[in-house]
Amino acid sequence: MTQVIRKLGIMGGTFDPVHYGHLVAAEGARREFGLDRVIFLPSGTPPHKDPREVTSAEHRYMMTVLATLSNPYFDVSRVDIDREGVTYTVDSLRILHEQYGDSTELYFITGADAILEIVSWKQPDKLLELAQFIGATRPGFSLDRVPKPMQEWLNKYPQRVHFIRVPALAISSTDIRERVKAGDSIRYLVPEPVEHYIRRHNLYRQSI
């Protein structure tokens, strides 16, 4: 009997806060690659950011849960939130690979900019062994501008790295935080429950 391979998307990110760009990217990847589900994976202590400049993991987790409730194909994982220390993607993928087993193919979804920095991540070659990578690109993004050494590295994995265009990625978490701090509206940039959560918990009003 032929084994049925389940295709599971892993939407990685800090989600500080989660916004419509993240949701559109996850849904676009789900449909384009025929993913059975997409698991959002809020980072615990991300290695490339100053922990003092990142909102608490519980707040980011709760905002992500609120943002994904209306989509039956979306779930949120606490794999990184509940781990101590710096949370490296390669370790997260190892845990998820063990959790879901060999009958599941993992597709890690993130911003294309992040993928182009993947050589600086922990064990980059192991990452592509554990999962295929989907890079969501912003308007105007072009691989032609990628440095040649990075292009050569990507060419080693032609069947493991993919890119999709997501116009909504013009939205950024940084811009949303700055808008909140300045007292500007973030309506239609984040789901309404996330907007209410930010207001209720007074997030981003001052420096973290």
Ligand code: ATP
Given for the second form:
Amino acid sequence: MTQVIRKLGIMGGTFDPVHYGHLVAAEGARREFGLDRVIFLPSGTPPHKDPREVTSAEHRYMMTVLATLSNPYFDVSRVDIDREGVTYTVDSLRILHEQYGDSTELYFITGADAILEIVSWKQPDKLLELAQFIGATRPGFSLDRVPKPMQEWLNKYPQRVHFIRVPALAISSTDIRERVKAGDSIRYLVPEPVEHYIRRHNLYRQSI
Ligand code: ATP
Ligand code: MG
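Following the display of the form predicted alone, present the structure of the form predicted together with the ligand.
Below is the entire complex, every chain and molecule, led by the chain shown above.
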């Protein structure tokens, strides 16, 4: 019997590689909003990007699968990976909305900094119609410091944008790639299977 999913979290990202910051944010959102499931959505590889700049989608997908395997509430979607060309969040949300139907509420989880840039994303109003947004913030984040025009835009959707506080925000994929390149340890920054995968496939040695 398939479980009815009323509230679906979506954690979008490049996940190059996935790390504990992503996992902590997703788990925090799941708990705080009572999400039935969180789907990790690795981005496709933009056609114009140098393959040395972004690791192949299959590697990023595999690492995301390995990182989420032990959490029964987590899943990974190939929706963006299997689509050609540039993938926009609004299109991914449309596809997921169609897949899950009207009775499933979508919650897009992202870093708070990214939420403040939503206005520059493709079809920002449609985005907020399709999904509620959960922004993971670092301690000390205050909406008061958000620029006025942005605050006014957010005020148009009072029930659609939420902020949660999560630990582990200092971790970033950029830092992990730099550490691997420099031969530094990434232990305790990513799940062990991800660490092993990076080593076995010799990722991030040449690129940053
Ligand atoms: P990069 O350094 O390459 O930009 P990243 O660490 O920001 O990588 P992304 O794959 O770009 O990782 O991020 C996916 C999503 O996770 C984004 O919404 C981002 O804001 C959020 N995120 C990234 N790092 C953290 C973290 N440490 N804690 C909470 N959310 C995070
Ligand atoms: Mg980022």
